[in-house]
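Below you'll find only one chain, the form predicted on its own, shown as structure tokens.
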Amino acid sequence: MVKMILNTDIKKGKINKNIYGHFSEHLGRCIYEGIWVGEDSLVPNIKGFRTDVLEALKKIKIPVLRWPGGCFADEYHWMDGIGPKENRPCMINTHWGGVVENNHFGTHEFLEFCELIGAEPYICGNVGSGTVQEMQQWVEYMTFDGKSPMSDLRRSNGKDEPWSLKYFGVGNENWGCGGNMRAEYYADQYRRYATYVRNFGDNKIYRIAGGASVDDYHWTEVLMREAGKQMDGLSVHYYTRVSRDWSVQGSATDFKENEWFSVLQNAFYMEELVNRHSSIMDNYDPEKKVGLIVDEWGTWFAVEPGTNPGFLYQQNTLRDALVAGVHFNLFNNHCDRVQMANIAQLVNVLQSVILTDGAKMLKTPTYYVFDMFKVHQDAELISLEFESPDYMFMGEKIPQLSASASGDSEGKIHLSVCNLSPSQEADIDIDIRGMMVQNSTGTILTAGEMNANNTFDASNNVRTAVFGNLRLENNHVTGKIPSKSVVMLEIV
């Protein structure tokens, strides 16, 4: 029996809505016919825009969505992406498959879509190929409300206000594919960048600075010195995959227990990333002023068989889903540091909650945790005490339980645990104190077997369900958890 205490009047800080962000990226198929079909498409769409796509997206609560890259943003010149579209020019996508892009989906269209779902904007700019000068007139094109030549300009394309922008990123992995910067290179450009990225009228921008690759310490360390004070956010980037050892892709959905144990084990290594990455940025700013930006997380395994290699689609299990639940409860369990965080991508690409075909759309085993977890979006984190068992493998461990618990605006309780044993249940006793109990309600996705996915063909076989197996006395909540589930529990 696993003994869990659960402090309901002792919270620990806001758990922020943008740690349940996606990114979406000029990747294979994440914008086009993921997104964006176009207004003369049979498949049906508003404004170009998938129907289908726009009503799952809404239900998930998206509070915010990063475009256009990746590695795609530091090629990516705004300009061609605007004004009339048969007048924009094509580009050549070099990062991602070598295919000619239309530039039909710019600026407006982004913006647009991001009105559609309900999600604040998060735009990264172009430091690696682009000039300040260019930065500089993209924000005054989107955010300015008087005359100028780029508001002009946007008004001449059919927007006379200017939007609301929030977020922006100043370059997007510049010690790679943005540039291959040192840190102390990139610290002196983000200064310069950033410096005009300006705040026009009552828009005031959220800057990010682009972060560390996995444990590139150094690369913080830099940025925090050289730059913390001119930042409110900092990213990092960490991709859980089969191993360490990006030669070793695996695949998606034909695995045994061993690599589900090792991608779960490399699940976990994002808090030890958070943890001392917080540590760091907690020497220069222990007031924790600027953001820790998980802009990039998620799993990446082998391409699904006969797809393009620069496309990155892959199918997407029950194991997907239990690696967004340990990223959640860690990111929930860190909120006095995390404030946003993306996973890669949106639709159709790598761990996507949507995946498309023609006209087909299916929602996957990670589209259904973000659908659980969506209650904890602005809600306090609550004191929560146990200790996991151990899931032990091959003659390694890690803990067998994930766990977050936050308290909502209506004083309702969100207990959300993950079991990642795929043969162990666990007996919890949950002892809830600062409040009475009148009602134990759950929420649970599971399946019969570790890489049960969804389909077009039989998209149903991974979706939640009513989680019945609870009891309530004296002011205990038990029930057992079974194995390889996502459990949200709802305490009133």
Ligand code: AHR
The other form holds:
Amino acid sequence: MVKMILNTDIKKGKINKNIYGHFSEHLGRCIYEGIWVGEDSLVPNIKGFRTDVLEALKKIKIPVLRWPGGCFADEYHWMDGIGPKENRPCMINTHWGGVVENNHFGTHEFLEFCELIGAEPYICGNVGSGTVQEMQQWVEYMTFDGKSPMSDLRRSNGKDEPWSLKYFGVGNENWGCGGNMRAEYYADQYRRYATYVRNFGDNKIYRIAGGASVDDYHWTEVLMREAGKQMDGLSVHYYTRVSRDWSVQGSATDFKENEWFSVLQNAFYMEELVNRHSSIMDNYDPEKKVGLIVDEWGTWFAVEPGTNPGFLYQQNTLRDALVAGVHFNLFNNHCDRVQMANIAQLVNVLQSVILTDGAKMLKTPTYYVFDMFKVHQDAELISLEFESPDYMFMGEKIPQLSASASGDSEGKIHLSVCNLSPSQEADIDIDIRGMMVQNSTGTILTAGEMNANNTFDASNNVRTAVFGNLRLENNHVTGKIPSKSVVMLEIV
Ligand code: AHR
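Please give the corresponding structure for the form predicted in complex with this ligand, as opposed to the form predicted on its own shown earlier.
What follows is the entire complex, opening with the chain shown before.
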């Protein structure tokens, strides 16, 4: 029996809703086909945006969406993506499959898409191959409400009022595809570019500096030391894979327990990264003014057989759902420093919430985890104490259970629990303190097989169900958390 103590009256800080953010890049079929089909498409659409995808995304309440990359961002020239579509120049998407990008999805389309799904836009600017002037003008184009060359250009393209734009990234992976810079050089570049990312009128921009790759703590140290006062957020990127060795790809669907275990073990590594990057940040910013922005995370497996290797199209199983649950619990538990996280990527790329095939669409297991966990958005993290049993495999161990809890503005308590064992259920006994419990209900995501997934022919193999296996007695809630499951409890 795992004893959990839930101190509902001990609040530990607000869980920024942006932890449940997403990322969409001009990569493979994420933007084109996944989001944008164009007004003349036979796929049902609203002003060129797929209706089915719009509806599905609205339901999970996406708080923030990052665009246009990724590596693509540091080769993107925003002026190519405005004005009449027939006049927009084509470019080659050198990073992702060498395909021709026609720029039909540009600034106006992205910001309109964000409005339609109710997400805040997070735009990533081009430091690697762009100029300071280009970045300055982009911000002016989007946000200046007075008369200026850029605001007049925006008006001539049909948008009189400026958009409100809160989040702006000054480059992406500038240690790699964003210019192969050293931390010392990028820190100076960041200071220079960020100077011209202006606040026009009431529009206050939260400036995000390009952060470290995985465990490059030197990068975080230098950025905080040299530019910590000029930034609101500092990013970090880490992808969960079968192995830390990038030459070992691993299949998204065809795996046994060894790869179930290694993937979940690698998912837990995110906690060490958050702790260690945070402790460097604490040194320069003890008041935690600068947010840690995990603006790329998620699983990365071999592409689906027969698909373009440059398109990063992968299936999504119950294992991905557990990876998502582990990440959300740890981001919630570190909400004092983690202010945003963006899963890679929204549709048809890496750990997507939606896959499409022509006019067909499916919701992945990861989609359902976002749906379940949306109750944590902007809620107060509350104190949860428990000791997880170990999940042992071939002499190695990871926690069997991952969990976090929050209280929302209506007084409802939500406890999310993931059981990582593929074969052992977990008996839990939650001692709820600080409130008189009236009722408890639950939702579960699980399946018979570790690699259960949704396909275009069977799109409801993995989906949420009511979790009724709960007992309330003496202010304790007890129940059995099935193996390989994600459970959300609501306690009122
Ligand atoms: O998400 C795919 C790629 O991974 C992004 O373009 C890049 O930033 C990262 O390396």
